[in-house]
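Consider the single chain below, provided in structure tokens and representing the form predicted on its own.
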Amino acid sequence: MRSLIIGSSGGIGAALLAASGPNAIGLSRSQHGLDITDEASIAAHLGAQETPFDRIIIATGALELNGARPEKSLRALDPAAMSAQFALNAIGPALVLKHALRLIPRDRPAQIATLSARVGSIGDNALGGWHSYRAAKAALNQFFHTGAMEIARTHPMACVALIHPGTVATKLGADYSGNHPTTPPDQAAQNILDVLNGLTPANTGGFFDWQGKAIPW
């Protein structure tokens, strides 16, 4: 299986590069330049890929970015914190998936999936805050399930995805654990490669928690 891992850099996306076996290139920011939030550069590095790949997944985000902390009440919101949240963790991705539909088959089965957040499920929030993040990662599953039903018009074998990790220990979630039970990044790899040799096209635009349960929009 051909694999490219976008965000190859970072602690669950080098461990799924790792995992993914010798057919498996990456692509980050720091390696290689690529930048998610700038669509010419996606543009750029996604357009030197010509042999098509099985499997694409995303695996950049970020809850603090430039010192700017999840709020924790609607005084903390920020116009510019927020545009970076939406920048990073909803539009990248979705023109990730813009320029990466031309490297999948159509003729056999492939999946695109991306990791999303179960703070961004509107049904499962109970607690408040993190505002922007959340609306971000709410932002993502619409992108990535509404995206899956054009997806499917062309390439009806593909499966497109969006995968909770659970709490992972990397520098992303370091801060934020709290009393949650962390998973080292190459168990979280393992974990998503379990639940994506699970998924079928008959589950693509859903969203799935590490164990393969279906999360709530």
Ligand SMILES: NC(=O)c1ccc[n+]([C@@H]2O[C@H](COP(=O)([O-])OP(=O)(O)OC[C@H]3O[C@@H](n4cnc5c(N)ncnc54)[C@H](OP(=O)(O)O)[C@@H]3O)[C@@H](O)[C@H]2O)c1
Given for the second form:
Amino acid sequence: MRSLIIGSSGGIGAALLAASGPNAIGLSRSQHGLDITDEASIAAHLGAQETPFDRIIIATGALELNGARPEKSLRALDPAAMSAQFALNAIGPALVLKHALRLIPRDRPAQIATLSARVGSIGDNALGGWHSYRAAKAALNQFFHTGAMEIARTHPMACVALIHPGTVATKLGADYSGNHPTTPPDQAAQNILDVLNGLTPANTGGFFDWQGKAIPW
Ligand SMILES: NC(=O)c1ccc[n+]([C@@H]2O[C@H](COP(=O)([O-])OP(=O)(O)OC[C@H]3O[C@@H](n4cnc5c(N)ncnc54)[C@H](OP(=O)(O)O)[C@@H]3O)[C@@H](O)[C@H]2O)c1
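For comparison with the form predicted on its own, would you give the structure of this protein in the form predicted together with this ligand?
In what comes next, the whole complex appears, and the chain from above leads the way.
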């Protein structure tokens, strides 16, 4: 299997790259200069890849961004921080999906997955808080769900999926996991790959947790 891991410098991304076999390629901002908030950078880096990939996983993202912590109240909403959240956690992966399409085959199964988060679920939101991260992940979910329908017309054997990795011991959530039990990145990566191995084209457009259970939108 030939895989491409985008965000391969991150806690989960590095573990996904390590667990994806000898034919996996990693791309990241700190190691390769790929900035997913810049479409020209996405086009250049993905355009330089040899096709096809059987699996592409987008493992980029941030909870705390440019020093802005996730909001605890409406009073904390700041337009610049909100825009930055959407640029990284929603628009960036959507543009990666746009440019990744040419990298997957039309005539055999392939997958494009992105790491979303359960807190992006509106149906599952009973706590509030983290307004912009939640909203950006909800927008990400809609971008991939909508994109999956369109991709199914030209790539009927493809599966586009949104995966919640669980609470994972990485830099991203280190200050926020509290007493919540965390999963080591290598275990989280294996869980994600197990879920992806079980998905078929019939699952395209779905939002799944690390156990493969569907999460409400
Ligand atoms: N950890 C958790 O508990 C948890 C829970 C739910 C969902 N998730 C989701 O899982 C994904 C990965 O999280 P993680 O825990 O592995 O975080 P992490 O260790 O902080 O890694 C974040 C990754 O995002 C990359 N990145 C940030 N800004 C970027 C940009 N503008 N362009 C390109 N790459 C950029 C970083 O690249 P550089 O370091 O190279 O700059 C790094 O590879 C995120 O989408 C997160 O929302 C994580």
